Amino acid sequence: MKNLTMLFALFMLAFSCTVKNDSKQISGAKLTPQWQEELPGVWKSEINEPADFNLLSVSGKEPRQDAIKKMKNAPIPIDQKEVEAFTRNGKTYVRFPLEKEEQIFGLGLNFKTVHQRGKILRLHMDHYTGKDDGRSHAPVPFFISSKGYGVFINAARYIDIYVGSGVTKDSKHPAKVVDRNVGKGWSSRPYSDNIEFVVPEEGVELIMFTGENMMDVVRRFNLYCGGGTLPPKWGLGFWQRTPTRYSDNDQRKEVAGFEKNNFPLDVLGLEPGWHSKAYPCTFEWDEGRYPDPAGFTKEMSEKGVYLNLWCNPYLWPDSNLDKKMKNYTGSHTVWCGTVPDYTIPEARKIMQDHFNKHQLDIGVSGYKIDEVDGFDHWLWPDVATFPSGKDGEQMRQTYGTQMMTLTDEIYRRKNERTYGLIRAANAGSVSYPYVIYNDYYSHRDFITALINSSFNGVLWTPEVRQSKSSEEWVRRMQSVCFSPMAMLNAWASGTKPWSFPDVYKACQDVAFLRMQMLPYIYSTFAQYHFEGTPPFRAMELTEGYYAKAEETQGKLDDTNNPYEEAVKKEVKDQYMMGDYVLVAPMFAGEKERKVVLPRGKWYDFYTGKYVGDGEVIKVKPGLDKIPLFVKDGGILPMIPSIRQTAEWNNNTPLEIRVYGKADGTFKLYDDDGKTFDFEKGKYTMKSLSVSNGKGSIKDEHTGGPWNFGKVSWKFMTK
């Protein structure tokens, strides 16, 4: 009897080690994850033992608890009993329910699709090659449901996602069985009522975000990851990246060309030729092309031009950096260059000291970090090992984030904001001052990517490189001026804004329009930082646009109710800039286009005239304008045309444009535009309000600079 008692005790001990609570399990046994509310509308569940190394541990940012706590409580809108998980063969499997009309958004930076239901994805860091299959520059494992919740899978692994594609035999809503031999309606893709994913680890941390709508969900996700970045003012001016092997004298001629042609220019991007050797890199100046880097940087600064330096992170063999990094690099090389392991503090310090000595201390303003994404045939393979113990897969999913954190830290120590470009980002990078770009070059798909960026906590630029015609050139220039980074990337083509003389005036006009709208754009980025609201966003995140399933059933009609039909379909060629401006880019070959207006009155940006309410309209803007529309009650603070952000100072006149007849408000933000002092409360926020046709200004926060002079109001709608 004593032996039986001991055996029973041992059994119970072993069982308790395997099943600690409802979210711990015996291998293969299904469980229902238990959700604990960490913050209002933020719920966490752990399946077994999640890995310590994950996407958020790499980003290193703390949740903006103060901002999240200001948001309303939001219950979980799904039946928690229908969420299932189990672990088998070293992998964790999780299933969430999907309703009939429910739509899914997010799941990485996709270029061709906004709706993700029906997709099968492997979220895998890679260069985008023209197919939305999960391989992307930002394979963010976060999905948002039209029901008002989202789930973040916090794992630094390749994650397989089946979005309404897998049909289970125990489904509560089984698909109809059809005999293909005699029946109609047979489908190779029967109805599926679930979203499932597989994480190749023994456990995983899941974080659910809930809200009154999808925008609330996105806000909470962004705030949980640290809140959106607030770029320096100069970062929102115009950028020109110059040909690879330009010298300092070539750069001087480039700047002089912008002055002569009266075109905005704040940032000059130096491509690989600034390095003494590149592919892989030395991170040291080429003495032939740049004999006096410090003097050149100072000279550009005096002209109001900031320098941004291209790099990839792979070290030239036997270079000064490579020798110092000898014990901190991985087993494989990239282009024969060694790959530092920046999860090791000593490696980070070596690189940061080098950045400071050779670039930051002489005034370089930021970096373009290239080739941290893929392809498989040149990047390190998954079999690679690293001295920290991280494997090739973990490093691939997080290397872009590692580079962002490394550079952000040194600029923060100098109390200088930076803004740059990156080819790889993931969850947790929302607060870092980097915009994603790539070598794929489809104008339409670039706009779809810009829309999708708002679901994934990243920024994307539809940069301009070259064009086949002047029409394509001006259409691309118009789009990029309404994006997070207005940039012409001429590293290979040598193009200039005036390369197509017949449309130069239109290009010049839209660039200056962006400069005029900087107070609005800058305030929109402040909203990103303080509230988590994406500055450029999908229409589905706009009030009055996304129709819920119960609102559309029985109403869809191409003739009598075209708006409902348009909302039901995937719209991927228009987006919002801030709360008030709807941007509808034109593409080469188009003379007119359709625009889907959300419910509520909308007005033409240029004239203030009424254009529609909750309907589909057609516009013919001509070649010289990009279609822009403003929501009823919209307030747009604008300044006179300036060529450089340095001209925006404490005496800059402010014109406040008002659209429509409804009352409206706008929070106008300002600070020194360069430092992180705003994080200490040194900023100014004023509430601009319109009521009964009269405008007023009220102080919200007065702890910092106010770079405006005379204020005037302009009511655009007569």
Ligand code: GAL
Contents of the next structure:
Amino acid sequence: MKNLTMLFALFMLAFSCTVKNDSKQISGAKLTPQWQEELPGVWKSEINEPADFNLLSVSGKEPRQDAIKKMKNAPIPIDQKEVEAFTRNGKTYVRFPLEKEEQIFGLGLNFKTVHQRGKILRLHMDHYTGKDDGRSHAPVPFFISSKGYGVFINAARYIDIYVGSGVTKDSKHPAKVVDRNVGKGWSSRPYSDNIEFVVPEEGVELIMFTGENMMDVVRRFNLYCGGGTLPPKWGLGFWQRTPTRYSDNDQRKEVAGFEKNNFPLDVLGLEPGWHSKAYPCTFEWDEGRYPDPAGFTKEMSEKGVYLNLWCNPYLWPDSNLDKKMKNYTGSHTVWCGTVPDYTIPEARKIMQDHFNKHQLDIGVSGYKIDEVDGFDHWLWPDVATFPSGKDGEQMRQTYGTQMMTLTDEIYRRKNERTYGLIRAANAGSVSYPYVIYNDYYSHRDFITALINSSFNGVLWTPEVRQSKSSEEWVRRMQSVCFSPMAMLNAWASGTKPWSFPDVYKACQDVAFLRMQMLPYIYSTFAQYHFEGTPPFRAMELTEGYYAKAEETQGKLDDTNNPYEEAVKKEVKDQYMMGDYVLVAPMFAGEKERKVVLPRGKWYDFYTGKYVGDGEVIKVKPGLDKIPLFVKDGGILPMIPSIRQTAEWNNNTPLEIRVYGKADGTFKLYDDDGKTFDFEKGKYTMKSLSVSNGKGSIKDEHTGGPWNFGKVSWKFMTK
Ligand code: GAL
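What's the form predicted in complex with this ligand like, now that we've got the form predicted on its own?
Now the complete complex, all chains and molecules, led by this one.
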């Protein structure tokens, strides 16, 4: 009897385990992941035994629950029974279904492709090598489906993912077999109806985000990872990075050059030469080039110039920092320097104290954190070991994030916002004030990366370094002024904005235009912070972009419906800045280009004239203009041309430009531009609205600074 009771109890236990959660099995057999709705439209599933160390544990940010809860509920749009997973030999395999028309976006900061269906990727932190194979500066394991859902694989591992390339024997939509010897239409890539991935761990945490459209999916992902960063105002001004060996006097001359040539300048970037030795780094000022760092920093600050310091995290042997860090470094060196394990609190503290004492306390505004991505030869190998017990692979996938969290923390403690550069980020980086850059230099691919950044919760700058011609120079300058960081990185070339005199006026105009648009750009970043909406975004995330054939006009091209054709293809060279401005950069060698205008009326930014609606148009701008279009009802708050953000104050006139004839609204955001007080409610949000051709302003949130003087409205479309 006793045995029978025990048997019954065991049976009940086994039964309740299966019923409660089919996502845990140890047998290696296939299971159907169970999804728990943690927040509206955020669904979690734990497959077997996920590791404790993962991408979100490193980034350490809490989900922005309040903001997610304001979003509309969204059911899971796929048949959950079609999702399968199993763990075998220390690896976890997962499969999701794909439909015929479905497209997949995301999966890292790709440079050549936006559509990911058909790709085979190994998501692996690396410097971009010229191929979209998964190795990138942000190998974010998050895919977004055009069906209105996305899946985030929360693992700090290299992940192999087959995006509609593998074909299973039990496929519900088997590919057509054609005898190659006699048949026609034989395909070298048979149709695949699934997306499969392998995580080299005993289990994995999956987080699914759903939404009415892909934008809502992205917003939920961003909010879940902490919400977008809000840079200080100065971070959105113009940046100049100077040659490596510049001294304080050279920097003074550089700043004077910007004044003399009347070119915007908010940030001066000091490259390796500010260190007494680099690389690896001492993190101590070079006494010859910078005899008085505190005095120099103060002097620059009085000129309205913020300093950003280059570093890589590897320590010069026997430097002060290296000695202190002795017990906390990994088995290998990088650039001959020791590699701190920043997952160890003591190591973080040593570095943070050093940063505080030598840099933050004297007024340094931020860092450029280099070499945290790869290339393979320039990083530790995967066989490296680290004192915390993390392995080389885990460290590689997260080192950039570790550096971002470490520096973000110290600036937060000082209640000062920073904005900097990083060469490696991952999922969970969205709320960190860093922009990704690299050494690659294709202008076109830089724009594709900017588009892809919006699917991955990261920011990217198409930095300008040098150019073969004046035409290339001005085209690159125009693009960078419409990006998260308007920067000239002259560390090797010594170029200045006026290096190509024949196009100087055009460079100056576009840099000042960015300054004029700062209220729009800053508010767009506030939207990133409060609502998770990426500031620079892919066309696919724009309302009205996908349209049915009969709703579009099919003009200006010789195909039947060029618009429909165009949106099905990858659009890799145009993007949205905020809700209203479509940016279509020009590239050297091109006199004209096509622009795909989403459904709804669009207007020329410069003239306010109507240009089209749901169609493909051709534009032929001169060298002096980057094509910009504004959506019907678009409201753009602008200020006069200022050279530095320091000039923006409560006397600055506000001109509200209105485009088209439709009603529209824009949330104009303002705060002190430099502290975290906005997180405690000290900010101002006003709703600018146009209805029946009349503009009005309404308070949405009060209690913070409002840096505008006289307000005027300008209706651009006559
Ligand atoms: C590179 C970096 C460049 C520049 C250079 C200085 O690794 O990508 O932007 O900072 O180092 O040595």
